[in-house]
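The chain below stands alone and is given as structure tokens, in the form predicted alone.
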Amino acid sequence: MMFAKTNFLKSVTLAVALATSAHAHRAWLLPSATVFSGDDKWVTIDAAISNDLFYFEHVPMRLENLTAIAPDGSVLKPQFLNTGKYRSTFDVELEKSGTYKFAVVNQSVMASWEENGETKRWRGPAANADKEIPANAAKLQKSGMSQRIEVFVTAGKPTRKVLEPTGKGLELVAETHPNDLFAGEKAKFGFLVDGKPAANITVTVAPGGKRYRDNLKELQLKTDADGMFTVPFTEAGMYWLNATANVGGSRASYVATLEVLPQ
């Protein structure tokens, strides 16, 4: 069998792993704020796939894929990347006002053939798929999956430029500023899928800090005909949101981390 052998594809294995289940694995990244003001502002970022969300027991997320996209939409470096046992971390200065995105972004495929009477299997990189599977390759099955997973962060004033779409995946669609909200308010969100409405798919909304309590607090929605939704947030803290869609026989999964201040 042939199988990409890169920390890429460890990242992809482990994340398809994501789930609304409260045992499955589930991958985020967690900011050390998400609104700041003053001067000298830095975020710091913490990147990992756990049972527990936001807490560092299983292993890090993979930052080859890394984005950090500034309120004008220019790409800046992250400084400061480290990945260790648990975790991975990455630092940014937010020079300019207004609200930055950060997303890991994974593209792979999963392929099966016959050749020479005998199935071959590939599975790694979009890119690097034309490569490895043979153009004419017999009893050809092949899936794909696209996942996206993001937080946003605002200095000063919040900005909508980082929100717009890229029409790629499976993407959210703020109606509620993502860093505006607030315990006791309702916040409306929608999915798109490739541009158009993800209607009728299942948004899981999750509060950290579960091993300290019994109950999950999971939030089960669905998107209506539009792709949208609305979330009442009760409670103030840290939130995952995650949904899946499947388009032609792929799958495509979306993660952001929230935060949900008090009043």
Given for the second form:
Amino acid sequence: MMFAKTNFLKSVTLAVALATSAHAHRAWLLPSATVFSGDDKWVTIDAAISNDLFYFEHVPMRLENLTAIAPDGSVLKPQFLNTGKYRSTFDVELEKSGTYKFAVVNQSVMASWEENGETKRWRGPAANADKEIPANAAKLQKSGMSQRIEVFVTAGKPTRKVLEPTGKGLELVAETHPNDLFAGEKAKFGFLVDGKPAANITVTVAPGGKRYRDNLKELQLKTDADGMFTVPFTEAGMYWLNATANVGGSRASYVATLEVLPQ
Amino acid sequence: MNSKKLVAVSLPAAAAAMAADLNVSLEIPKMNVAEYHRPYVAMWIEKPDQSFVQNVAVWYDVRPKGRKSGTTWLKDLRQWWRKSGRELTMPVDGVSGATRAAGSHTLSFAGAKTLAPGSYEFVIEAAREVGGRELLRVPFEWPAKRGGNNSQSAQGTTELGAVKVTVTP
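Same protein, different form: I have the form predicted alone, so give me the form predicted together with the partner chain.
And the full complex, kicking off with our chain again.
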């Protein structure tokens, strides 16, 4: 009994440690532009995990779980994928008119168990969990984590198909179109957990360009009873939007990069 | 003395041509820069609450070297792009045309005849490749009050010079 309690505490400590380290570093997709016109359109996107926004100074984001979705909902194949020391990059030709979504969705599992009197720990992609964690291990503790990192870009007129929620995990509700954001205007967004409003969760909105100012200028907002919140964008620039929530006992994190244009 | 006479002679004819019209004169400033491209210019009509009413003109690079068209940079006219451009397929008959050289330009907006009586703003936005962007608003009443002040101006400071909107009764 005492042992189990210690083990549980250890696993909580581990979870907190991992959660904290994940929080300190910020994952993001940074597009070359979010608004496109004309007939020869390509977007190039940087993908990285960093301390400050939006600088390449920590580690590149892995692109194994990248999905590119065209305005009609079809899946595109990103081109020129590269992972360097600090960032990954990929390009997509925007052949269709409308709004595109790029998303990196990671599902991971953390587990601890006892083997021959020793505590074993494992953390990795959810897909490998069954293979790596002995199903009948003693004192097995398992917890899941999911992470969804998104960015939207629009060629021509903004469309809404890629904004439709799937009803799974932590998802953004974009009442204001994410490619129609202007300085001095308020944007209304929300969050869903498994398709239901995520009430009273904390949302962080942080502008990029940290190197050129002392003040973080970060906003901490709360979703209302309907899971909605309003962001007063006062200045133009790239913003990092993040929220975390509990989804079926697992920790889920959502990130979107938003571009706010000057009037 | 001579010029006064000239004006007196030419005025009746000009007034007839401009009957119940919206006339715009604008200046594209000369730039002393190493790399100069003619600006993209969009002009449109808004209501005082800044809701879009109607396009007047869009000047863009219709045939740039090595490209099918210069529509790639239309989004740099970012207010116009948001208000109207992104809804359109270029070119638009009677609205779009080639970029203009630095200097003074005038145009008469025949489409004003379809405007409902009321207060409006004439909006002009200019964006130049490797240059800046500027947007000006000139309020006007449609139709013009007979004998009233029917001419209003705005002065640009960077990408636009003087812009004058004249509504003739």
